[in-house]
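Only one chain is shown below, in structure tokens, and it's the form predicted alone.
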Amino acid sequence: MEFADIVMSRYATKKFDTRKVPETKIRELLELVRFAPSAMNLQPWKIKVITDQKVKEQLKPAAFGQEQITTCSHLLVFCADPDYDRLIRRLGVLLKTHGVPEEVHTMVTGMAVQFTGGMSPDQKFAWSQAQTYLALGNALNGAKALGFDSCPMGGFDPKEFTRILNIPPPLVPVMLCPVGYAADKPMPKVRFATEEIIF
């Protein structure tokens, strides 16, 4: 499928048919998410993958009763990680283990320290949240490319999800992405004209 076809056929699925997506396909999807872009390659996100139906039932009230939570095959909980000291150290190790030259390693991690050093905790969280949305984009288009459906969901209670899933700090759930096979039909895409989004 051409990328334009993926973009035009992808839609926010409101109800799935409860069939399970093969684990091999989920692994492929997570590989696509893994290669999402991020500033300075810090990749400030983690994903909790939920398949247990009882857990999904527990989570549904914290997502305002939306059917996607319990009818999906897999629920991906995207969490932003605002701990830049740890992220930069982790990136440094990654660069070394992949044989990146020392001068490049020093330059990249130095830039990251300088960029994030003056940020407040709120700014760090906001920056991580923005980067996590990039990873979510890969999940949405990736699911369609692999033959199944998805729905980006911001309507949920992060504190309740954190409690139910025992998500450790400093991770914060910021978006949900249930995936599976659609049981509904897409509505026609309604978007502003190109001329209206350019100024």
Ligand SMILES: Cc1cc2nc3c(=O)[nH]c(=O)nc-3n(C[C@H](O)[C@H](O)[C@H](O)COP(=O)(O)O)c2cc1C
The other form holds:
Amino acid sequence: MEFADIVMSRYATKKFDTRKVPETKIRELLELVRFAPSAMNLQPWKIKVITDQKVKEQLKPAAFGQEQITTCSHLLVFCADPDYDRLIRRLGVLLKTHGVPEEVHTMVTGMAVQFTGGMSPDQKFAWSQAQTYLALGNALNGAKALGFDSCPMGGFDPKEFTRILNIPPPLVPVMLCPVGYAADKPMPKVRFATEEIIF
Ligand SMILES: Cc1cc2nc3c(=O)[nH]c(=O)nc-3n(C[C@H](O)[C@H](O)[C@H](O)COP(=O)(O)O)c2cc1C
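The form predicted in complex with this ligand, contrasted with the form predicted alone above:
Next comes the full complex, and the chain you just saw is listed first.
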């Protein structure tokens, strides 16, 4: 499928038909997520993949009873990671193992330390959250490209999800991405004209 067709045919699926997406396809999807861009390449996200139906049933009330939670094949819980000390150290190690010259990785991690050093905890969280949304974008279009459907979902209680899934701090669940095969039909696309969004 052309990228334009993927973008135009992807839609926020409200109900899936409970068929399982093969694990190989989920791995491919996670590869697409993994290659998302991020500021200074810090990749401040983690994803919890839920397949257990009992766990999905437990989570459903914490997502306002939305049916995608229990009818999807896999539920991807996108968590923002705001721990920049650890993220920067981790990137330093990764750059080293990729043979990036010492002076380059010292410069990159130094810039990151300087940039994040002045941020409040709220700013760090907001920055991580924004980038986690970019990774989610890859998952949404990626699912369509791989032959299945998805829904971006912000309608859930992050505290309840953290409790039920035992998500360790400092990770914060910020978006859900149930994936599977749609059991509904897309609504017509309703979007503002290009002239409305450029100025
Ligand atoms: C941040 C965000 C939160 C959303 N939360 C939900 C949600 O909780 N439940 C849902 O069914 N759709 C949710 N959506 C999907 C939007 O309603 C949908 O993308 C929008 O209406 C456009 O429709 P389309 O994606 O089908 O083109 C969310 C989308 C975004 C980007």
